[in-house]
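Here's a solo chain for you in structure tokens, the form predicted alone.
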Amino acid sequence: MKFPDGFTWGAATAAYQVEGAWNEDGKGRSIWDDFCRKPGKVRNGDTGDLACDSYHRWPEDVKLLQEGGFGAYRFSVSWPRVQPGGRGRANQAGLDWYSRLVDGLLEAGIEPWITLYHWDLPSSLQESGGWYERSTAEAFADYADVVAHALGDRVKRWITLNEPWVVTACGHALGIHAPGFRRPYSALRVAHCLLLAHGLAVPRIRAASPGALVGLTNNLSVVDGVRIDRPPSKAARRFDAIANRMFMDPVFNRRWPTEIAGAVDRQAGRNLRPGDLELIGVPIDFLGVNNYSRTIVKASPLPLYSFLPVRPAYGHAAFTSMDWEICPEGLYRLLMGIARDYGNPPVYITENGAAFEERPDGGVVRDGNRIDYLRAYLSQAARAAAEGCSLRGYFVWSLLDNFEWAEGYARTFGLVHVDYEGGTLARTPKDSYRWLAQVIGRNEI
């Protein structure tokens, strides 16, 4: 199964998960710096203080990208490294570091793809209300302008936000991610401010970086009811509206899903202004899609939400070490649904991969289960492209075993093993790294 000509092959990481250097060269605190210091929030008390130490070892990581045949690298900029207080004058040392990384990538023949927000909000902005406040969206647009002016002469691929659903749900409804709030009945206020931040930032990036292509990355999944042989249940449609369409309909259609429009009006309150949906719906150049699994839900008496995700229980169900169902056909169904429902926009899979447990053995890391996962999902991606989905590229998550948020270092997604146990942080490419390099070289499965 061949991929389209000119297909982009990349690997992805995020600043807090790989950089380390949490308080070096003028960097300010982020909500993840704070969250990790709260007892019981992160497995084993792990933090991203050191992570993969990519702040100092980035040339090694660029070399891994180059030797793996990757044509693109998706990484995020740490907002508090650029603006320690979230507003105002930029920290030049932080911008200089990203400038060196961009130059190193270009010298290696690798296209830099920048994500401006991958969850590490400056602590000072959180202290003034965080994503509950419209002022944070306005500050984000200013920050995007600073970074685009500094790097936009060389960087032409920009992603505003990564997975606003996770920020909304895990950070502000369930409390399992930073900033750790359990406020399910005000979380839609956060969703509105995140989407507004995206909409305000897009024209600022384009003005600062002429010719730039700008998009948004959503984590999306096909949603099924517990009886998948029947039409989607009311609970499945409700979950789809909140988890998927809430971050798609305003961007592509300038409206909220009908199932939640009234709740958004009630929760967003004073943050809502006439014309917001026009700002949010500014045309984008591509959609980033993060997908790992599908979601199965059953009905629940919870007000507003009315659903409860459940673990698949059919006999041959298989799972990653994150306990996520391996369902490659879900990616195909998702891509074809986007093409059908949203005018077939250019799509890049900006994250896809799997966490499994493996250890080096004699300098070799055997991870055939990851190869099987990637082969299955890539085959379904190629199938969607062959059937008309405007799929333009694929970024594997992740280049490195890294800090996996609330799971700390206990869950490993990387194509490259990082020695945390020995403390050396030495990089060891796994079998999956070599396998994917062959796929990239042939541009086919």
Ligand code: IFM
Contents of the next structure:
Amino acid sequence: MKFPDGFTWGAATAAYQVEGAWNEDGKGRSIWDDFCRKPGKVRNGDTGDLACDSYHRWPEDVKLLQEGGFGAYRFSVSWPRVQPGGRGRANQAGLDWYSRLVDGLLEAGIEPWITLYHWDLPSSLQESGGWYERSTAEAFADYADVVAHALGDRVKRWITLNEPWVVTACGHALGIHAPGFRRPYSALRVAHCLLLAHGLAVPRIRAASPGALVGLTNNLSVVDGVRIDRPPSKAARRFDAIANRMFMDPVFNRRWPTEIAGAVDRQAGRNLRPGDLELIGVPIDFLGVNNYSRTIVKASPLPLYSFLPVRPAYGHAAFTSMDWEICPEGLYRLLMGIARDYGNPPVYITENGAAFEERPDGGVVRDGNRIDYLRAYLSQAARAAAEGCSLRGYFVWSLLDNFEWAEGYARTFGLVHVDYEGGTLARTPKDSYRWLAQVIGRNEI
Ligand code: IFM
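Structure of the form predicted together with the ligand, please, following the form predicted alone?
Full complex below, order starting with the chain above.
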């Protein structure tokens, strides 16, 4: 199966997961620096203090991208590296570091794709209310403006937020990610502020970086009821409204999903202003889609959250080491659904990949299970493109084994192994890296 001409092939990472250098060159603290220091929050007490040390080793990483044939690199900017206090004067040393990375990528023929927020909110903004406050959305737009002014002459691909659903649900409803709140109802206020941050930032980026293409990355998955062979149950539709449509309908259709519109209004309270949906619904140039699995839910008696995720019970279900079901057809169904329901916008898969644990053996890392996963998902992506979905590119998650949030370094998604055990952080390309390089070279699977 061929991918469309001009298809973008990339690899993705995020600042806190790979950079390290958590307190160098004037960087301020982020909520993840703080969260990792709270006992019991991250597996094995791991932190991103050093991570892959890409802050110092980035030339090696650029070389890996180049040798793998990747045409694009999606990385995120650490807000507290650029604005240590979350507002006001920029930290020039931080901006300079990103500027060197951008130049290095361009020299290697790799297009930089910047994500402005991949979860590392400056701690000082958390102290003044974090994503519960409209003022944080306004600060984000100012920060976007600072970064776009510094790098927008060379960077033309911008993603405002990565996975606002995860920030909302894991960070503010379930308490398993920074900042660690377990407040399921007021989390809707967070969703509103995040989307507002996105909407306020888009025109600022465009003004600072003429010709820039700006998008949003959502993590999306198809949702099925327990009887997966039947049309979606009520619980499945409710989960779809809260996890998928809550971050799609306001952006594409300037409205909240009907199932939750009233609850959003009540929870967002004084943060909500007339005209917000117009701001949030500013047209975007592309949608970033992160997809790994599908979701199966059963009914629960809770009024708003009337669903409970369940593990697939059918015999042949297979899982990655995150315990996520391997469901390649879910990607196809998802892409076709986006094309159908949202006017077939240009879509980039900005993350897809699998965690499996493997070790180098004589300089070789055999990860056939990851190759199987990628082959199956890429085939379904190509199928969706062949059937009319406006799919323009694919970024694998991830270039490197890195800090997997609450799972620390225990779950590895990289095409390149990083030696944490020996502490050398040496990079060893896995079989999947070479396999994907061939797919990229042929633009077909
Ligand atoms: O590592 C994360 C990434 O930061 C966001 N999307 C999902 C990945 C795997 O969990």
